[in-house]
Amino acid sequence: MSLVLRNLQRAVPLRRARLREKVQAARRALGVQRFDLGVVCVDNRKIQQINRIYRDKNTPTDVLSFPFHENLKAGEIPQPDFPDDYNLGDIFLGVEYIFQHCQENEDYYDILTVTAIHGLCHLLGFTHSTEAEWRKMYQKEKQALEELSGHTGTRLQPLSRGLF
């Protein structure tokens, strides 16, 4: 199905065709490439704004995911009964944020992948409040990109390493 990516920043440069062939090859290791998925990259003061209003938090961020099928337990692919249905929800990419914190060794559209496979799972249903479902988590996010990394020979970690 469709990948919606879109660009509403002019903080950072975005190579949109770059970024869309990582996230592509992200829902694919995922097993979600049949289900329709918004990215949107926005500066910080935009995902700033979304965060204190859906999260009650006034500073940015790297993701914020809005799941289209709510109340999925973690990893559970979603079953739609109609076509309309198959959407796994938007991920608004806070890229001026990741920009700002990558490392000097890290490559940008790397850590963009990372961030966007963190976004992913939580469409999933999974997140990370407790540390029995950071595990959970932490596992999806280290399988996707270790498929992604036998496709591009990349290292890469997941962003949720470290949070317990």
Second form
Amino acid sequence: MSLVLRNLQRAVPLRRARLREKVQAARRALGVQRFDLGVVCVDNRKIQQINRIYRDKNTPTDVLSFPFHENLKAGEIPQPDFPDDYNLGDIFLGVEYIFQHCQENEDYYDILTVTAIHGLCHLLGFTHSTEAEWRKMYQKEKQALEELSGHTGTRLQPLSRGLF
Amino acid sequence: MLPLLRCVPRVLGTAVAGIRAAAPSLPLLQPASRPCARPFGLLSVRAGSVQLPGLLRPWGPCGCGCGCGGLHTEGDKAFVEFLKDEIKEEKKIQKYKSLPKMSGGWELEVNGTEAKLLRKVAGEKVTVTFNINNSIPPAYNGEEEPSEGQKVEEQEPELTSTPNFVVEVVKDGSNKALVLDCHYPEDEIGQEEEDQSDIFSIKEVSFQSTGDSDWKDTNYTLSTDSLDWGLYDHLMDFLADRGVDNTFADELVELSTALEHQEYITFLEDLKGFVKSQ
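To test you: the structure above is the form predicted alone. What is the structure of the form predicted in complex with the partner chain?
Next comes the full complex, this chain leading.
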């Protein structure tokens, strides 16, 4: 269903159509294209503010996820009773943070894709607070990225690589 | 019949009391130095009477003695004094004494309240037009009670001008302009902390002939209300490639706010001169 994209920042020039294409591909790879999703692109100031308010961490970060369906088991695809509940929630992409941490040999929109998949996995109940939880999430991200790579020819690595 | 001036406080309310506080010695609507020669009872307007309301009838040459032919009432004097103070305060808080420049090589043309920004980009001419009239959204915090310890003066919000703006793109050698009507988000009550709107949005898109000065209603106009999101993003990218991006939109607010403030001060000065008329 709908992918609503918002760009609230001016720190990084953003190609909206290209980002949309990448996030749509990520949704298909995770099998959640029938769910509404919001992607909000923000700068360091804004993501730091959100990180502070909701996670008590006064620092910018790459992605924050706000699930519509809370308490999902890792990887559980919601089965809503009502059309309005076909909604995964919102992902805030810290595009300035991501841009600043992007290596020279990395494509910025590939990194945005990897980050979006990480954020989507969080919306689907995956976490990485423990090693066991991290393993499940890592596998899911890897699976989605392999499917994307099959279409695009790129070899992208999960954002959660190296967390444990 | 009640004397007219006894009725005035009920008609004009606290405004009269306030002005009276400034000039307690003279009745409000009488010319300054000429004593009233009529009993107040005869100053009211009778239905069907051809007689002009006595209070508003000019007394021949101006009663204050300046000889200009205009009307100078005590109210006018108080108004002029008020305007002097208002102009002084507005100039004090004026953020930009001259209009701020836009980055990106835009040329600015101002015609009264309408401004045009022009730019040539490799074979294309891009024009952005906006008008500062009615460009300041209403503030919704006027009805809030001041919180404890907060002075009323601290509550005054900083006014910003967020005009709708129209972007026209014309390719060299063509008489067809792609015209995009763009708006800033409207602040809704209760949304201050959850603002997730784009900095600006495209509302309508149309082709217009460069020869026509007026918008033609017979040309198809695409509304973005129910537009495919992918197409919308391409239109936003199209604008960004021509310099109309989030940075531009933020700078336009600064420019429009500065221009609006400048026009407001000029208007106050003209109003002072008009009322004073000496």
